[in-house]
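The chain below stands alone and is given as C-alpha cells, in the form predicted on its own.
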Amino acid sequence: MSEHLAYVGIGTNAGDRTGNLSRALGELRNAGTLAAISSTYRTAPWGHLDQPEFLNLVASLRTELSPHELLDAFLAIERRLGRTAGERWGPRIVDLDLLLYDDLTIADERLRVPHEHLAERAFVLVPLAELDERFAAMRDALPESELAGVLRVEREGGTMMAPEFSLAISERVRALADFLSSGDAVRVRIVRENDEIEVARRQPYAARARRANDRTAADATRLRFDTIKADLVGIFHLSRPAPSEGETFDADRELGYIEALGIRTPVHSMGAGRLVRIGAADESPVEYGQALFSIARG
C-alpha cells in the first residue's frame, strides 16, 4: 500500500494536559509514523470562553490509512484516553483533527479537508507553520491579536515530558521511544525521586528522521499558498458568479473588486489555483493589506 502524509492537531485543557499529549503520540503510532511534531503552544479556549487554557500541538505522520480510516482511529483514540460526548467547544481530554491529508480535498457529511477552520484558527496555524512553511503566508494574514494569543510552552531539551509525567513505566518508556524518533536529540534522561527511566536512539532511528524530513520537503515542493491582500482602503465585492472556498480555476480570474471613490478596482486570483479561503464578507468595509483570499498552488 502507499504511504500518505497527513497532518494531525492535538489538543487538550482538561486532567494532566501534558500528559495527554504525550498518550495521543504514543497511541498515533499505531496509525502510522510520526514524522514531525510542533512546540506545544498555550492557547486561550475558542468557542466557550469560561474554561480552562488549551495546550495544542501539530504532528505530521506518514500511514497508509485512508482518511476515513484516519477518522475512526482518531475518535477511537479519543474514547481510549478518556474523552466522552460532551457540550460543544466545551473541555475535552484530548482532541484529535485531520487538517490535511496530502493535497486532498474532502467534503462529505463526515469529514472535510483541509479542516473547515484551518485558515482561522491560530492555535493550528502557528505549529502548522513551524512544521511546513507552505503556511507561513495564511499564519502572516492573521491579526496580531490573535497570534498574540498563542503562546510557545518552553520545555527543557524541547521534550514531550513533564516534571509530573506519570505514566506506567511501559507508557514512558514508549513515549520516549516516539519523541526520539521524531526529534534530533539522541538520548533523554528523566528522574523522579527513586524513579530514572533513559531511552537512547540508535544510528537507524536518525537514518529514518532524516528520510522523512526529505519527503516533507519534497511535498513542500508541490503546495504552497498564497495570500491576496487588500492594496486599499474600500468597500469589498464579491464577483459575479460568486467565488467559494474549494473552487478551483485553471488560469487567472476576477475573485471580486474593491470599490473606492467611485472607482471599481479588480482582485484576481494571480494565477490558477485552488481557493481554500475568503477572508472578507461581500460588501463589508476593508483596510489596506487586509486578507482577502487564501489560494492553493501548485
Second form
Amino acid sequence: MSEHLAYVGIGTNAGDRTGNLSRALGELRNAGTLAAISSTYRTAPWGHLDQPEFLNLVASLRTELSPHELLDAFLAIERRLGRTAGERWGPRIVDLDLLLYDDLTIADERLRVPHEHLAERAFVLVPLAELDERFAAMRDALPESELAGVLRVEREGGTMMAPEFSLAISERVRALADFLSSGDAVRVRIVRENDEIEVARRQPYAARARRANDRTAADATRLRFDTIKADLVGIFHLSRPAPSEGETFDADRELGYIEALGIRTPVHSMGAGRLVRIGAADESPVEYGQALFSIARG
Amino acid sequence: MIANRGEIALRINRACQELGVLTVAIFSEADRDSLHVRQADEAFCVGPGPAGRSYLNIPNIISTALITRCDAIHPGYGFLAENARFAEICSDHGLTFIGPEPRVIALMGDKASAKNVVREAGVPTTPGTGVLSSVEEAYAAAESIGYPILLKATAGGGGRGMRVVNDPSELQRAYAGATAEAEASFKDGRLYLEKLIRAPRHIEVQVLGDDFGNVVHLGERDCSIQKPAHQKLIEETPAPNLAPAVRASLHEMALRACRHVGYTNAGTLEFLSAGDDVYFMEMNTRIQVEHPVTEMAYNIDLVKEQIRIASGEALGYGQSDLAARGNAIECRINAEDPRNHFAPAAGTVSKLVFPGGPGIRVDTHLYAGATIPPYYDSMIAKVVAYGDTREIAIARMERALRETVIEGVQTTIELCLEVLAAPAFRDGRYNVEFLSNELALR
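Other form of same protein, the form predicted in complex with the partner chain, not the form predicted on its own:
In what comes next, the whole complex appears, and the chain from above leads the way.
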C-alpha cells in the first residue's frame, strides 16, 4: 500500500485535557505512524467566555488510509474518548480535524481538505507551521489579535509525547530554532534522560529578525510552492552532495535521480528556489506521482 | 505482481492469497481507491489514468516488479496479456510471465499465422484466400469457395474495409469499395476473402497445458450472445443443443492444435459452428473473462492452475479425471447504456446490492461509493449462476439479477434479463445474430 502524509489538528476543552490529547495521539497510532507532533498551545476561548480554554496541537501522520477512511477513524476516536463512566455516548470532548492530506484538494459533503479554516485560525496555523515551514508565511500573515490568542504550553517532562517523537529530532530542532528566533537567547539546551539537544544561534538576533520580517512581508504576497513528483517507478537517490531542506539555489540544480531498469533519470529543481521539503528517503522505492521535493519560489 | 485492474486483478489476488503467495498490485492515478489496490499486499502507482501511460507502461511495470522483488507477473486479460514482447521482456528480467511462451503468444496471436498452424494440425479454418492481387483472382477464388463470401482488409478491424458479397454481380463494386475504404482507414488497401458463415454460433474450448506436454480441455462455452462489434454479453457451458459428435470433435481439435504448437498454461480456442461444420477462428492465449462458468462446471480454480503451471508443476491429472457437472451461465454487467449504442457510462455508484444464495457467484471490483473511471473497459461485474440443469441455472440467474441493485450508472442488467426471457434463449437455439436482431426489433 502507498503511504500518505496527513496533518491532523487535535483540540480539547473538557475534562483531563492533557490526558485527552495524549489518548487521542495514542488512538491515532491505529490509523498510521505518527511522524511528528507539535507543541501544545493554550487557546483563549472567544465568544463563549464561560468555556474553559482549549488545548490544541497538530500531528503529522503517515497513513495508508484514504482521506474518508481517516475521517471515519477520527469520528470513532472522538466517540470513544467522549465516553465517560456510566454514560454510553458522552459529550465530544476531543475534536480531530483533517487539515491536509498530501497535496490533495477535496471538497465534498463530508470533507474539505485543506481544512476550511486552516488559513484563518492561529490555533491551527501556529502548531502546523512548527511541523511544516511552508505555513510559516501564512502564520505570519495572521492579524496580531488572532496570534495573541494562542500561547505555547511548557512541556512537562515529555510525558505526553509519543515514543515516535524522539525520532523526529529534526522537528524538535526546528521548534527550538523557532523559539530562539523569537527571543533574546543565543543558546538553548534540552536534556531528557539520554537525549540531549543543543541549538545555538550564529548571527545577532536583530539582524536575523529583520531579514525574517522582510521575507515574511514579501512571502505573504508572492511565495508559491512547486511539488516535484516522480514520473517513473524506481529507486530514488539524492544527488551528491545531498541537498538539504532549507537550502536555496539561484539556478536550476539536480536534486536527485531515479534509478529504473539500470537507467538513471535526473530530477531537477526546475529553476531557482528554496528547498522546503524532501518528500522521499534517499535510496527508497518511489511510485509514479510521489512527491519528491517541495520548492518555494519567488 | 498483478499487472491488471478491476475484477480480474481481484480474482488473481484471491488465488494468490489462497496459495499463500504475496502480491504486488499496480494501479493508475484514476484507480487509487480501487479494491485491488487495497487487497494486495503492496501496491504501486505506475502512471496516470490513460492505460497507455499506466497499465500498458512496460518500463514502469517491470521496474515495479524488480524493486518489489516479484517472481512472476500475471497479466490477467486485455492490456499486456497477449503482448509477446512484454512476455519476452519479463523473461529477460528474470520474471516468470504467467502464460504461454512468447513464441506461442506471437504465433497464435496473429490471426493469419494461427490459422496456418492449426491447419497443419488438421483443424478446419474458414475457407479463404491469402492477399488478393486483383479482382480477377477474387472472382476465381469466390467461385471455388462458393458464395456468399466476405471481403476483408488485411489491416482490418472494426468492420472497416469489409463487404458481404452474395453473388458474382456484386463482387466488382464491393472489391473497389472495400479497397478504397481500407486504403483510407489503414493506408493499406490489400484485401483477402473468406467464406461467409451465416448465423454461426460462437463456441470456444478451454484448455490447460503444462511444461511436460500434458494438455487437457475443460469443455466448451457458448458465447453467441454478443453485442454489436462481437462483444460477449452472456456465456454458458455446456453449449446447448450441440450434437455430441460436434462437441467431441471440437474438444479433440482443440487438444490437437495445442499439442501441435506446444501450448502451455491456460488458453481458449474460438470456433464458429454452423450445423455440423466447425471452423477455427482464433486463439486467446490467456485467461478469459468468462472463465468462471468453466470453473463452476468443473469445480476447478483456473487461475490457481495457471500459477501452478507457471511455477513448473505438472498438471497431475489427465482428461479422464475431468468431468463437468450441471450448467453454468455468466452475465456481464457493464456500465453502459444499451439504449444509446452501449455508450460507456462513467460515474459514481451511489447504491449497491449484489445477489447471493445458492449457486450464485459474483466477481466484481465495485463497492458503494466507487467511482468508475472513464479510461477503461466498462465491465463492472460478472454474475455467474450454476444449476444441475440449464433451467435451474437460468432461474437462478434471473432471480440473482433481480436482486442486484446498482444505482448511479446505467447497466446491462435489464438487457440481460430480456435475453434470458427470450424464447430463443430459453430453447437454447440462438446464434451470434440473436442480440443484434432483438435490438433491431425495438
